[in-house]
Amino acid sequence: MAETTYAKGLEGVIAAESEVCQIDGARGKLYYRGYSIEDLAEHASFEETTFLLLYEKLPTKDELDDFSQRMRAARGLAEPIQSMIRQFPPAGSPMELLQSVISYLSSSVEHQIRHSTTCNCRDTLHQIAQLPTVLAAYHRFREGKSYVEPRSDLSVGANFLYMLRGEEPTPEEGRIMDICLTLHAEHGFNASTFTARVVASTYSTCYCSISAAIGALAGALHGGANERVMDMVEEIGSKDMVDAWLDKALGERRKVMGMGHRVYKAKDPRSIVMEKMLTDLSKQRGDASLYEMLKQIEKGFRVRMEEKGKPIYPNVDFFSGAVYALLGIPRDLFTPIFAAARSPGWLAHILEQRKDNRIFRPKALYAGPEPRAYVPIEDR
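Just the structure of this chain, alone, in the form predicted alone, please.
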């Protein structure tokens, strides 16, 4: 048999062209359709970022006003969806709930032409507009509280916090939450995005594609790192214990959560924005202890890695969990928020896949037994 090489996990393999996202890992740069994440975080709302991802350009004022109105009109949950959330098994995870809701929504809308290149998902917007609402309703129902109707005068981030808490957030909190969503909206051909494109390549619906992407994100090797950063902080206990904990953890070859990234060889640009928001929130709360502890971990880890000639920097998850915690968001909603934020990116890739589609059908290098004769069961 001729020698065959392969890349396990498809690492380094170019599977498609894309105009959605560019990551310059060497310089620590991230662009959505050519616009830097720093500019989008500073100037654009999550709704404007979503328009950019779906329509491939920044909107005019009239276009954004119309799009925002449609996004906000699609936020509310019909009673059957609310009932489904109330009755969701307590042992189920919020990520499983999101998958279930996406499937439910798919069966409740009229698809323009099912199983074809044509899709009306830019019009329904359920996959983007309703996921934050689902998470807020889920949390309130499990605490025995009532559903809070969405408000059309609030941004996506501010409305999520309002529906979660039952009271309006400060303008600063609403803006921070909106930026968090923008920072997570897109990030190239990661596992969940590739999953969405594989499903889309079969001409399945965008709902099926996003449901599959949520399933991929639920895996421990993809989503959930910011939750584990907060677990790590709790395990360490105090700023004074950081150095001893790092020495022990690294001696045991344990991973320091939130540090390093497969793509970035410099500091993740999203972590820089997230760190700034954490400092602002800490000042507003009058308590910088969480921020100071994270900085102590970052400093101690960097020193130890530089001694080994391996400079490793924080990724977006290192500070995001602390931001969410200060906003009063339960830890088990961190990864579902990631999914809600990433939905416009997934949808942009689904739409791009359909432009010049070819179904994904990679080969596997067979490593099993050679052909052999079947042995009757009485002779085994």
Given for the second form:
Protein chains: 2
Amino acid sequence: MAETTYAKGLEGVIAAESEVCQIDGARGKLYYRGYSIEDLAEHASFEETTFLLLYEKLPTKDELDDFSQRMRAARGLAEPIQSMIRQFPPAGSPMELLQSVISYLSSSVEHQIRHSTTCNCRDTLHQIAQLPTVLAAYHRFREGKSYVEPRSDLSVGANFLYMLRGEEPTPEEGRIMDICLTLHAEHGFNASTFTARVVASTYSTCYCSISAAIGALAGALHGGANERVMDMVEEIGSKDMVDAWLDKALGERRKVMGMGHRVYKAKDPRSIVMEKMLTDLSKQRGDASLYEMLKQIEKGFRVRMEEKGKPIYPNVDFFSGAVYALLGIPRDLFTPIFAAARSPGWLAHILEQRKDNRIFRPKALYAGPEPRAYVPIEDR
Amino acid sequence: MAETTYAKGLEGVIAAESEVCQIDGARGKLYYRGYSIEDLAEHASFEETTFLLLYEKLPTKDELDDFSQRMRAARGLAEPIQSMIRQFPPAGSPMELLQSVISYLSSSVEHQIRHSTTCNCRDTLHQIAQLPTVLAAYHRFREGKSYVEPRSDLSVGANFLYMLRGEEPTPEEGRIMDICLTLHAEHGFNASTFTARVVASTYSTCYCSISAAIGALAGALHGGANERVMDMVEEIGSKDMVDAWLDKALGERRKVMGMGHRVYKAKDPRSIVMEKMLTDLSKQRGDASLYEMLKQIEKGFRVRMEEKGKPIYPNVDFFSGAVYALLGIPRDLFTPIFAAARSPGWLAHILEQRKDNRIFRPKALYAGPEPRAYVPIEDR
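Form predicted alone already given; the form predicted in complex with another copy of the chain follows:
Below, the chain from earlier opens the complete complex, with every other chain and molecule after it.
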């Protein structure tokens, strides 16, 4: 008899082996290729993290210099891309723009993958380097400002802020932005990474695979939680409104954004690093009101959940929106920044998929009408 | 103990229920929502087939008139899209262009899906109507020709040929092109349709989901077989070279393109319709040399396989490339035409996914390094 049961959303179903990322949800630990996210956030740049994800080892000094130089050389936007950004409708989502640009860029390089199973995408690094640049240009153009040429003496995080603002950020700001990217660079299978692997399994290009993954991350069920945390903060208004808001929201069974995580039963390790950066930034700005309000939400939520016997901790999205806001980044760029940050992880999974590939082609369980006769249109 | 076995490529794993399409591989039958592909090819236009796929029933005359009118009104290309096409690098693949254009187009409409789980994509029909138009414009621009405005009195197939050539095709040609689209409109789960569903499962837009699916179809393991059939025909050269070529190719264990199908153990029903159209076209052209050569390949291959006890039949790709070639369509547009034809199927699956959605998030089996200490860069 044919099988008729299945797991919706493939929940619990193993889709592939992977060496990229280990998540120990019970202990609240996250490792990229064996290295803890705390160590990487403290010691490694986003470029070093990208090298680790793509080459499966930490780089030597020479390797990192060469790699950073290549990534930085790939930052500038060609004229057709600038024109796509300029003409992009104001009501559009920058996620759609990113998705569109990345597949368009695929046409600008020769792809080995079309001729063999080998992929040369670690050579171009376009797919990673151009995402922050496109975002910065997008924001400037919509504000009526001009394109800022990238600088090759700045880290990925610092260069993004520089191109967005037209002014060099402080070293602390640059470092914080770079760590934010590192924290989001990889997180195992999820809908976007799985999408990247499914597309790559057909031997499509890395660009087209990453473009597809951006499409998945754009969905409301996937990216965007940190934007909604800031929406919530705005709705609450101030610290002293938090408790009344929580009582009302929980009474109405509304979801409190940025709390809990499907995988982490302990604290999300990225949220700890993110919170530290938020306190640093708040001190630098001499204004801790946003941080204090978030802590009030966290505390108030925990107390109310403990009454129900459910310890729930803030996840990485709970603090990241506030960090971006203090860095002067508009809210609708938060998810696109997530895409830029995740691109090394997607690329690592694409490369891994190709090493031992089988095209993804699951079965459907047919539940539609039995064969029926065609009725001529005049008899309908 | 944790599970450690899995099906590579999710082979044999049910990923979802579906009512869109039934494939009876043993009997060589294909049904869209219960209607046989033979009936649809004979009686229904591509627009009627699209209505059936999207609305789950055959349209009345009024419904079809209204639907066709809406699809036809959505054909024209806005200036930013024309400019993306004009500036597209000559070495790029038109599949990359299609993928890029479709996510870019997502920005030009307001999406209900961003605000609720309801989707309004059956209203715009952009994602289906613009694909043939983009292709026609792409080919004309690269030949240094001007954009041909779409005509709303022509079927999808006839209008495509008209916009490609700048001249109205004969009614027979228009009908053949329309049937080619119908034959490819839907075929159950495969890597591209599965991609569309995974992306849609995040509540991303239909545009972004279809863009992602195009990325999957672009892979060498998925689309493109009919292009390679014509490469093979070109390599063989003429009918009297077929037998020598087959002996050599089979001796070298080379794959004979367009033969056999993963799902169909009997004859692919689409290949029967396609062969009929090829004989009609060959008669109209007064030149059956291409058809006779293909039949010689089919016969020679069958004889050689029967010796090994394996009956293998031609699939839809075996004849479709020759049909397109006789219609004057350049070879690198064959797979993009497949994408245009499949877009109603993708959209039907996206709508179905949303009706009873769970985000696709399978598990990975971790096979990487155990947690290890970070080594400072100067000690590596």
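Because the structure is a prediction, the values reported are computed rather than measured. Between two forms, the rigid core is the largest collection of C-alphas that superpose within 1.5 Å. Residue numbers count along the first chain shown, from 1.
inquiry  = Could you state, for a rigid core superposition, the Cα shift of Tyr366 between these two forms in Å?
reply    = Comparing between these two forms after core fitting, Tyr366 shifts 3.7 Å at its C-alpha.
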